[in-house]
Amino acid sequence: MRIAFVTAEIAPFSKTGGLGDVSAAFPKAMQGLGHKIVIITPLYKSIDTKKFRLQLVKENIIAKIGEKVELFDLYVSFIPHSKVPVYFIKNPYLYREGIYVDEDGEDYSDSAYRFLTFTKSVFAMLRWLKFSPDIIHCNDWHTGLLPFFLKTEYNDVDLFKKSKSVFTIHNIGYQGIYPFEDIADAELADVYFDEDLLGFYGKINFMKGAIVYSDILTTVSSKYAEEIQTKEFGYGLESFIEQRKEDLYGIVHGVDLNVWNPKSDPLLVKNYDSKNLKGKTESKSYLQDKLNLNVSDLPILGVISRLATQKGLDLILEKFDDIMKLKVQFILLGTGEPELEKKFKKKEEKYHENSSINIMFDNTLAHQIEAAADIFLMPSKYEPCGLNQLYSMIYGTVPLVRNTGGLSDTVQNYDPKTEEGTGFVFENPNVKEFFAAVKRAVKVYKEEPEKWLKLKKKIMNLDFTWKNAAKQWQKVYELAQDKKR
């Protein structure tokens, strides 16, 4: 198949959050089977043109937007260590520094224009390149106008005659929601608008629009497929949802082993796998010493996240002093909401021999925390996949999860008497029972270390590669070659 991947954006090109390393990795995998992909991102301006070696392509192509004309620069790379090609429109509109957000942290003014940019200039670009697509995947609200045009203006176009839309739901709590005049230069006629359509009270909603028009919807895990179709998790969109549930797929992310792997990560003091343990118990020493801790086998308490109360890092912070009470170490690492990151900084203040607050995006100190930590805590509220508790898993380090999304996909709470199991699970985000799984994870640390060391190994060698995801997919893709236009 011939497939076009349209993504806001893409590792290690540009990245916020988890949907940069799903762009960079899914469309490896989908190669690895056979198919021709080509990505299609923004280029932004905090992206290195000179380290990516990207290469400019074309001046001047024409995205025409209703009457009016805009003008993009295409340039091209590759994924690193791979030949899936990255095609790159600049335009004033998407050329800035930050993805989503200004240097102040707010979103752009203009943020429903720029993707409307985006999106036109996507099957501008197709156009030039005489690709013709079998499947067009969108990504995430950004992209979520490509599926309308794909049936409304370019219909009728030659080149996409063919073209089916598969439409990924990473985060539906983002859904792009803007006055209609913010996109008016587009002129679409007004039944578009219909709240059937892509109106919703009285504003368009670009993930809507994508939800409506789109062959297949996926998002990325079975449960949150679920979730999403009810009142509590589908942001005012369930019903919608609903209405399309057959065409609904849920699918659970894959690992890039090329990135995350303790066996082969340059980023680590010292590679290990489940037959070998020694180089965790090194790197654990080593960071501990790094971060200005007290070298101890005290368990580490491990969080790599954005700060955010969607994470559940308010029940992190309500039961700190008692979680230090159970002689622990905890090290954060990641930016968020300003109250948040005061908090966790005064924390470390009260307990800083053991205990190290990083507001900070650092990819090395991110590997070496999945590699140092004995326990990793995501206590999302909801989680519609997540990676962290999959990258933990790979390298050895014992999950603490909320039973959400993707986490209860990928997580099965640990029984000590019968050692079936893979983290510790607690079913609702309220602090007793988030502390409860904290004690019951610390227990079976500090007094069966044979069974905690046992635990270590099995979650080492589950498969989370992209291999078994990818054929999920090209499935998905092929239901959606089926459909009538």
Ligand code: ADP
Contents of the next structure:
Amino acid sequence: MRIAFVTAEIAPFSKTGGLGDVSAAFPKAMQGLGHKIVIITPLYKSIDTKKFRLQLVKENIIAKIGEKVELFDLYVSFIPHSKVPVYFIKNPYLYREGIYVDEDGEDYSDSAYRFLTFTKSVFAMLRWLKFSPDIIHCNDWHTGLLPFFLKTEYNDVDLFKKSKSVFTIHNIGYQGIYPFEDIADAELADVYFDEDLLGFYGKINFMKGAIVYSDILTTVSSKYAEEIQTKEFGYGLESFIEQRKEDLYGIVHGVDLNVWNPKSDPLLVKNYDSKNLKGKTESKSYLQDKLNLNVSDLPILGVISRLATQKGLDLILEKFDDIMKLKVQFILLGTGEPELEKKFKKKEEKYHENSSINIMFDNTLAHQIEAAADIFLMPSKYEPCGLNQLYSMIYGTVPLVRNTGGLSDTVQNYDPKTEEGTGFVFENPNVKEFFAAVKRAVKVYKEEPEKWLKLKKKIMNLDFTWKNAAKQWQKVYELAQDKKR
Ligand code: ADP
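What about the form predicted together with the named molecule, after the form predicted on its own?
The next block holds the full complex; its first chain is the one shown before.
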């Protein structure tokens, strides 16, 4: 099949979270099955065009937004160590330094227009390339208008006559809701703003557009596929999802072992595998030293996360003093809501010998924490798929998670009696259940080191490759192809 994969971020060029990782790993897996896949993404100013050897393909391609003309230049490069081409839309007036937010962390005031134009630019560049996709695979709200345009404005364009759209919901908490005026330049007929189509309480909702118009909908775990049909998780879109449940599939991501693998990870001080864990011990003392913590064998609890309400970090904050009383160390890496940043920094002042709060985005440190930590905390309120729990397991770091979304699909609660399970799971998002899980984990770590070692080795040997997921994806693409326009 010919696949156009459209995304707002892709590692290592641009990344704020899991979507960036997946946008690189997924297309590689699909190319591995023999498909012809191209990726299309904006060229943000923060992307190092020299380092990544971007080549100019064509200048001044026209994207028409109603009567308005937006010119862009098309560049190409490849995902490192692969043959998957990544096409970049260069429009420096729209794709500035940040991916979603400006230097002050504020949403760009023209967000709706930026991603409307991105969508239109995708059609324009595919036409220029004469690339007729069987599947246009769109991701999250930034690409939400693409399935809509495919079924309306581009419905009769020869190049796209056979194209089917697949839309993946990576996080329904971000929908792209804006006043209609923000996309007035598109000159859409009023009928499309109906509440059954793009309209949402008198505004435009990009993600809803995709839920209504895409041929197939997917999300990133089977549990999350169920959850988003409920009021608690659907963020107002639950009834629209439910209407399309026959076309909804939940597929958990794999992990790209070329990037996340303790055996070969160049960012670690020492590599290791499940047969020889010396490198993990060295990674721990190295990081303790680097972050000015006491070098000791106290269990390290690690967190790498966007500091967003979604991630349930308030549970950690509320129980911080009690957690420290268990005699553990705590390392956090993250950026996000200023309030959370401040609160964690305060905790660091109080427990500076045994806690390290790193408010920054630092890929090297992320890899080093995965290797150094003993327990990885993800007490998320909701978690569509989650990648860090998978990375943790591969690095022999036991995940402690809430039973939601992808965490539920990928981590089974550990019972020290039977030694079944792969992590520590708690059910409801309250401090009591969360802290009980922390105590259970620390207890096994401290009191039953042999069992802990066995658990570590077990999770390192689980299969998180893309093999399974890619096969499921193949089927979903076939189903999309069978859809009538
Ligand atoms: P989400 O997509 O909701 O942010 P995931 O667990 O799916 O959560 O993916 C998060 C990805 O972003 C992981 O690769 C993680 O290492 C990375 N990440 C998050 N915050 C940071 C940070 N401050 N520095 C480096 N990497 C980060």
